[in-house]
Every structure is written in C-alpha cells, then in structure tokens.
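As structure tokens, one chain now follows by itself in the form predicted on its own.
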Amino acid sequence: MNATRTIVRQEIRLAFRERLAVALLVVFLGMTLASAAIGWSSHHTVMSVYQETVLQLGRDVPNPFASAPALEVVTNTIIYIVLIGALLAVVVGVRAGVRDRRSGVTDLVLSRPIGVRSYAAGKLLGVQAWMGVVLAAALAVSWLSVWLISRSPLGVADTGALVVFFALAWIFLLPFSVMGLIAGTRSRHESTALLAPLLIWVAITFAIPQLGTAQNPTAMLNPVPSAASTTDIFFKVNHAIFQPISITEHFKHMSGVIMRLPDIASTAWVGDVLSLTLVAAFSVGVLLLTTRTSLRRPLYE
C-alpha cells in the first residue's frame, strides 16, 4: 500500500512536468472558456432582442430565460469532455506507461519486493488523480461562468448538479486513462503506443457512435442525440448492438438529464450509469490483469 501511495505521488508530480500534459490541461480549460463565451453570447444576444421587444411592444413579454436552465450555457462542455478530456485521458496514460520504460524506472521498481498489481494501480491512480485536478479546474471555470453570465451565483441544487456532472466525467474518462496505460505499458514501439489508444479512441469517440446511432448523422454534434426515426433493419441491428457500449452517447444523455437540458427524450440516466461503471470496472480489471513480463518488454523507438 504505501508503494502505491508512492507511485501516485510521484506520478501527480511527473503529470505537471509533463509538457504536452500541461499543454492539453491549458486546452482543456481553453475550451470550457469556450463554452462560457459561447453560452454567453447566446444570452447576450436573445436578451438584447428580448429588451427592444418589450421597448417597441411597451409592455412586459415573457422573459425567455424565465425558465431555462442556469446550467444551460455550460451545455458545449459535454462535447469537450467527450472530445478533448478523453483525449487528455489518453495521451496522460500513454506518457505514464511509455516514461517509466524508456528511462528504465520499471525494471527498476520491479526488482523491488512490490507487486504488478500495485504499480499498475499506482499509475492509474496517479492519472487518475490529474484528470480530477483537471475535471476540478473545469469545474470551478464553468461554476464562476455561470455567476458572470446570469450575474448571480449558482444555487445549492444546480451546484450540486454540476458537481455530479464532472464527477461523472471522471468515471467516463477512466477507460481511456486505462487504455493509454495499457498502450503505454505493453507496446513495443513508442509510436505504436500512442497510435494505437488513439485510433480506438477514434472509433470509440466517432465510429461507434454513428453505428448505433445512424439514423442521426448529426448525433455526434449534439449533446443530446434526437431518438431516432428510421425504419431500417440495419440502421435498427446497428442500434441494437452499438447502442449499448456506445458510452460516449449514454455519457451524454447522463448529462443532459443532470443539466436539466429541454428536448431530452427520457429522463432516466440510471442506465447511462451502470453502463459506464460496468465499462470502467471491466477496463481496470484488464489492467490489473498485466503481468511483470508484459512490464518488462523492450521500449523501441
């Protein structure tokens, strides 16, 4: 136990030396600004319109805002978490796997009386723990978004609701953190590492999303995908076998139901939970399942 507290540790520290970790965390909350400005120029203009009706009409109209969600303008954060956060997930867990090999740390850690197991859970608690620093960061930007853009601050209920979002998004990246150390750990070619949890990553975030949901081209663009309205056997076999393991799109229905978003089919996410928990419990259990010869292959270039 303590070697795996100190593989954490160090693994936290080598994270914010890490450039190109840095440099995607700097992109990341780049983006969840985005987002902010985005929601913000939204309200900005419909309010601008919503003000000069009620100059022109001379009375009162219903505020458009009255009843939308405060939670609404931070919607295109679901996209960057699905999009870049996994990306992130990903090039984090590859760099931990591959840095230990190349500088010979893991041959060297391995000689010690400690098990597999526990370096492998030490490294994935260690980008695991980044990502919440980053899911955290995030957190806090949209939090002090929201506040600027409805000029006051989020009550206990959508505060909480936004809480449960990006701790949700953290279980929803800890497969890709998964794969990228698995990459990272066991491939032979350092390139191959990082080419391989990308191109799954590809599949997992674009493919199989529009697998399941064909019927729906643009699906992949919108937080929360329209139900669909084809009637064709293959766009219906394809639902029925993508739709399941397709986390990206049960990730983001979950969210538009914690948000409160209008237009959203079911409210229920219950099943949107227990698919990504089943997903993120079946990924660390492969990764617990690596063995000290995997661990000490030869790095090439």
Given for the second form:
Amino acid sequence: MNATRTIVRQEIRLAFRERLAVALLVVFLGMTLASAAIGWSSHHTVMSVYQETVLQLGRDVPNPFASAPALEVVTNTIIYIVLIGALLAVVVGVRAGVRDRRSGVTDLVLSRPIGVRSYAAGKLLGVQAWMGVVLAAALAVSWLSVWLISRSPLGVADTGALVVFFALAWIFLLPFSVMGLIAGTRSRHESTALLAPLLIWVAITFAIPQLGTAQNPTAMLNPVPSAASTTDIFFKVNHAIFQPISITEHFKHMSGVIMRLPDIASTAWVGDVLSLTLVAAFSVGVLLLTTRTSLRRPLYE
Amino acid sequence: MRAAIRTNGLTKRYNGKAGEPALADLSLEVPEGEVFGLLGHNGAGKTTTVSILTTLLDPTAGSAEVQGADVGKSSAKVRRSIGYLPENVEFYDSLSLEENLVFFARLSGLSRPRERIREVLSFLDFEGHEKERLSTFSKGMRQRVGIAQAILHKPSVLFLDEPTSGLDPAGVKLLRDIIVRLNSELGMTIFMNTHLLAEVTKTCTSIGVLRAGRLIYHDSLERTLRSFPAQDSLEEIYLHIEASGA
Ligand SMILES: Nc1ncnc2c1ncn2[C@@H]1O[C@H](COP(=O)(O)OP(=O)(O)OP(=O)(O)O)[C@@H](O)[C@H]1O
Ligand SMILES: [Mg+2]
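Next, give the form predicted together with its partner chain, keeping in mind that what was shown is the form predicted on its own.
Everything in the complex follows now, all chains and molecules, and the chain you saw is the first one.
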C-alpha cells in the first residue's frame, strides 16, 4: 500500500514536470472554454432573435431559455471528453508506461520491496490522479463559464449534476489510461507504443457506433446519442454485439441524462453505468495481469 | 564466515534461445565482507547472474540465496537486504537529486528519507546538489546518484553492474574509493560485474571468471596474483584464464 502510494505521488510529480502532459492539460481547458464560448454564442443568438420577436410582436411571449437546462451551454464538453480527454488519457498512460523503461529505472524499482501489481496499480492511480486534476480544472472552468453566460451561479442541483458528470468522465477515461499504460509497458518500440491504443480508441469512438449503436454517421460527433435503427437485421446483430462495449455512446447518453438535456430518447441509465463500470473493471483486471517479465522487456527507440 | 551469497547449480536459459544456456550450473559462495568481482567477456552471463540474485529474473534451474533468503521463495526478504545499481540507469531527468532519492528511499520503506539522504550524500561527499535537476548531471555524478540510491536503506549486500563503465579516469578513481569505503567502513558485501581489470586489482578481494555462462575460475585476488607468477598484471592473468579455461 505504501509502495503504491509512493508510485502514485511520483507519477503526479512527473506529470506536472512533463511538457506534453501540461500542454494537453492546457489544450483541454482551452476546449472547455471553447465549449462555453460556443454555448454562449448560441445562447446569445437565440436571445437576440427572441428579443427581436418580442419587439415585433409588441407583446410578451415565453422566453425559450427560461425552460432550457442550465447546463445546456456546456454540452459540448461531453464530446471533448470523448475525443480530447480519451486521447489525453492514452498519451499520458503511454508516457507513464514507457518512462521507467527508457530511463532504466524499471529494474531498480522491481528490485525494491514492491510487488508488480502494486507497481502497476500505482501507475494507473497516478495517471488517473492526473486525469482527475485535468477534470477538476475543467469542472471549475465549466462552472465559472456557466455563471458568466447566464449571469447567475449554478444552483446546488446543477452543480451536483456537473460534479457527477465529471466523475462519470473519470470512470469513462479509465480504460483509456489502462490501454495507454499497457501499451507503454509492453511495446517493443517507443515509437509504436501509441499505435495500438489509438487504433482501439478510433474503433470504440468511430467504428463501433457506426456498426449499429448509433443511427447515422454524424451521430458520433453529436454530444447527444441517437438510438440505433433496429429494423435492419445487420444493425440488430451488431447492436447486440457492440452495444455493451460501446462506452462512448453510453457515456454520451448518461451525460445527457445527468445534464437533463431535452432531446435524449430515454432517461434509463442503469445500462450505461453497468457498461462503463464493467469495461473499467475489466481493463483494471487486464492491467493487473502484468508480470515482472513483461515489464522487463527491452525497449527500442 | 557466513555466506552472503550462495548459488547452487544456477542455470538460465532464455525463452526461445536454443543452444548453450546464458548461465550454466553456477555454484558459487561469496562470504560476508568480500568485494567480489565477476569478470567475463561481453555476453558471458554476468548481468544474467546479477538479475537472478536481485530477484528480477527467475532461474531455469538451481537455486540462489542472499543473506540466507531464497531469491525465489523469499524475494521480499532478499530485496530488503540488497542494494542494486543496474548498468546504464538514468533515473528521472526532470526531477532533482533530492526528489529522485526520496522516491527510492520511500520505495525501500524509509519513512523519514530526508535525514538519511543527507547522511548518505555526506558519506559520498556529494552535498550541495540536492535541488539540481538530474538533466544537468554528468555521467560521473549520475553514478554517484546510483550509489546513493543503492545504499539509502543500509543494505548488507550491494550489487553493481559495471559501475565504472563510461567514466573518465577521475570518475573511476572516485567511484573506486567509494566502493572500498562502503566495504571497509560500512561493512557491505559487494558483488560487482566488471571489465576494468585495473579496478579489480584495486578494489576486489576475490574474483570469478565466467565464460559462455560457465564459471571457469574463482579464487581470492591475493592467491590469484600469486598463482600466476608468469603474468605480470591481472589483465594478463584474466586473458590467460579466459583462453585456457584454467
Ligand atoms: N532478455 C534476454 N533474452 C534473450 N537472451 C538474452 C537476454 N538477456 C541476455 N541474453 C543473452 O544471454 C547471454 C548473457 O547475457 P548477459 O547480459 O548476462 O551478459 P553479460 O556478461 O552481462 O554481457 P555484457 O558484458 O555485454 O554486459 C548473452 O548471450 C545474451 O545475448
Ligand atoms: Mg552485462
């Protein structure tokens, strides 16, 4: 336990020193701000159309934004987590996996009284702690920008929803951190370590949704998932196979439920939680299969 | 005298490698308090031997003990009693000397690392660099970092894999003096892989020679120098042993 904590601390310290990790943090916060800016711009447009209409009609009509959920302005953050967040987790995971091998520290660490599993668990917790820092910063940025846009701070319920959303994002990103770590600790070549997890990321984010869990090709870029067409037998079969592991779709749907977005088809979320936690648990299980021999594999440039 | 290291028929065959094993039937005893130098050409099996003794690698056959603990069955106990400096280790470049050492001290179970780090750095005459990042360190300084991390937890046996390779003459001398003092002042048993025979003459109390995975020679340095009167340096003795299989 102590040894695991030592590894976690070390990972966080190293991430803060690493230019790439810090750059990705900045990019992610930038995207969160962009999400808020886009939200603000559409809010602004609709509001001016509304005010124009009120003027022309010469009488009061209900404000369309009065009924809109407060978190609607940050919905694009959902898609940034699926795209940039997952990439960030993969990259930080790969770096954490490769670093000790490149600097020759792996043998040193393994000659200390620490088990291979404690080491792997420490690495993962360290990467996920860094992702926690990123998400917490994004949470703060989102909260502040909603305040700025709607000119009033989020209430307790909406703040809670935002916190739950980012907590969900943390669980959603965990398998990507694990993939990065596994690739980083096992890959024979440093230059190709990113390849395998990136291919899986592309498959989960873009290919699987098209094969039957999302209705149309553009759905994957939409923060709000649309239900799959279930009339076609091809889609039916694929849906049954891929739906449970289509974590990006589950994450998007569950986020819509949390943010109480108006256009989601169903508010059932148990399946989403099951899928996200099972995939996360499975990936942790795979990581804990790491052996001393696999960690000591030589690394080439 | 008690054996610090004892191996019995130790054999290692790497997966998928046909032919002769990397290490074949090594039976060796290194008593406590020795500075043992393991010599051998490139690929002779020196690093393989040290990897098994430091619990990093499982032998294919045979057994090994360090301070009476089996490297396989009681690996945790072995790890607590050893210090290790692998070949070509670079540590964490983006961290300072102190941050690096704190990490290894904590990994070795020290709860108050800073005090001990000061002590070790003063023993190594290496004070004043605590806050500097390792990226600014020379090879010689890095090797001293390597020694520092290896002795933080006061191990009784120290494994050094080619500690002086790549150092300039001044660095070599500095490291040699440190090794001698670790042995004489702190009483550590030292197991060292090396190519540099001049160093061996000045530091080791006994030597072994590996050739293609087999131990072909093992004796005290003193007796070795006496039994080969025709050769006038350890280098010549080594080459003679290596060639003839003594
Ligand atoms: N991980 C490995 N997989 C397969 N073969 C290996 C591995 N490590 C070492 N070998 C082989 O085992 C033999 C012994 O290697 P070892 O590294 O122990 O030699 P060494 O005496 O330390 O050599 P050097 O002086 O070059 O450091 C060599 O033939 C080497 O190619
Ligand atoms: Mg070697």
